[in-house]
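Shown next as structure tokens: one chain only, the form predicted alone.
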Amino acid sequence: MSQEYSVAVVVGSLRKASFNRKVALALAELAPSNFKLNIVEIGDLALYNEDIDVEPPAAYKTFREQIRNSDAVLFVTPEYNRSVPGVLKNAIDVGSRPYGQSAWSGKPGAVISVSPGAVGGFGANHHLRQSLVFLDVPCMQQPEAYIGGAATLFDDNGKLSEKVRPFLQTFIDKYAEWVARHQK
């Protein structure tokens, strides 16, 4: 029997009908059976403030624990102003603190950016990767995943388009290989 892996999925959009959340859920369905993708919610995290981290809020503690208890981390993000949404950057900051106790360290990672625009969130994808280098998250390099035209990815019933399914299948299969190769 193959090893089971728990993957924390951090979605950078809080919108109820988020294309990014839909892609994250589609990836969970396409993942190998020994990979359990779990969305870790970030909407309840107060803006990071070292002063309140002296006695961390429950949401900070829960978030950090979920990241620490995962074997890997997958980021699915839109692009806001050629970068990641503030809520995602805040989650990264919360997970990286207190200094020297980062929940991210050593977790094999990957980034997929999803955008209604033609560029597919290229700026956000690469900006996020800069932070991941500092956080010691070995990030999968190939295949790169920039998905544009997000409004066309799902039909009216929320079913994934057959046009993008093969790419997402390749992405999640390669990510599974990446995670297995980079386990401590």
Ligand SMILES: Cc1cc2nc3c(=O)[nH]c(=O)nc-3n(C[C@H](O)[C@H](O)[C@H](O)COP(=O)(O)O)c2cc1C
Given for the second form:
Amino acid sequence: MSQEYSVAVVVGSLRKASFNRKVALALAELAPSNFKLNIVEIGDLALYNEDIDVEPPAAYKTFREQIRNSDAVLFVTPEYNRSVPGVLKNAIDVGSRPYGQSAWSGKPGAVISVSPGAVGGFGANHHLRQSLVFLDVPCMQQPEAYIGGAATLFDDNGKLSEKVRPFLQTFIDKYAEWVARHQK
Ligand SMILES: Cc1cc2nc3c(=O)[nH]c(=O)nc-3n(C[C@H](O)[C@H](O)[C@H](O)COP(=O)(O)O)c2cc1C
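What I would like now is the form predicted in complex with this ligand, since the data block earlier showed the form predicted alone; can you produce it?
Every chain and every other molecule in the complex is listed next, the one we just looked at coming first.
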């Protein structure tokens, strides 16, 4: 039987009808059966403040445990003002502390950015990769995933467009290989 992997999926949007969340859920469906993708919620994390981290809030503790207990991390994010949404950067900061005990360290990762615009969130994707280099997250280089035209990805019944399905399938299959290859 193949080894099971649990993947923490961090979605950089809190919007109910988020295109990014829909893509994250679609990836969970497309993933090989031994890969369990679970969205880790980030909306309850207080803005990171070293003062409150002396006695960490329950939400910080839970989030850090969820990342630590996963075998890998996958980021699915929109672009805000050509960068990473604040809510996602906050989650990254929370997971990175206390100093020397980062939950992210060594977790194989990948980034997929999704936007209604034509550029597909390239700016957010690469700003995020900059943080992941520092956090020692081995981040899949190829295939790069800048998904534009997000409003056309799903039909009125929430069905994934056949135009994008093959690419998402390739992305998640390559990511599964990446995760297996980078387990410690
Ligand atoms: C504050 C803000 C800044 C934005 N900046 C960008 C941007 O730089 N590039 C872009 O492609 N879309 C930008 N957008 C549009 C988002 O891509 C769009 O709202 C998208 O649907 C958000 O992702 P979601 O559907 O997963 O919530 C911005 C939206 C907001 C609210």
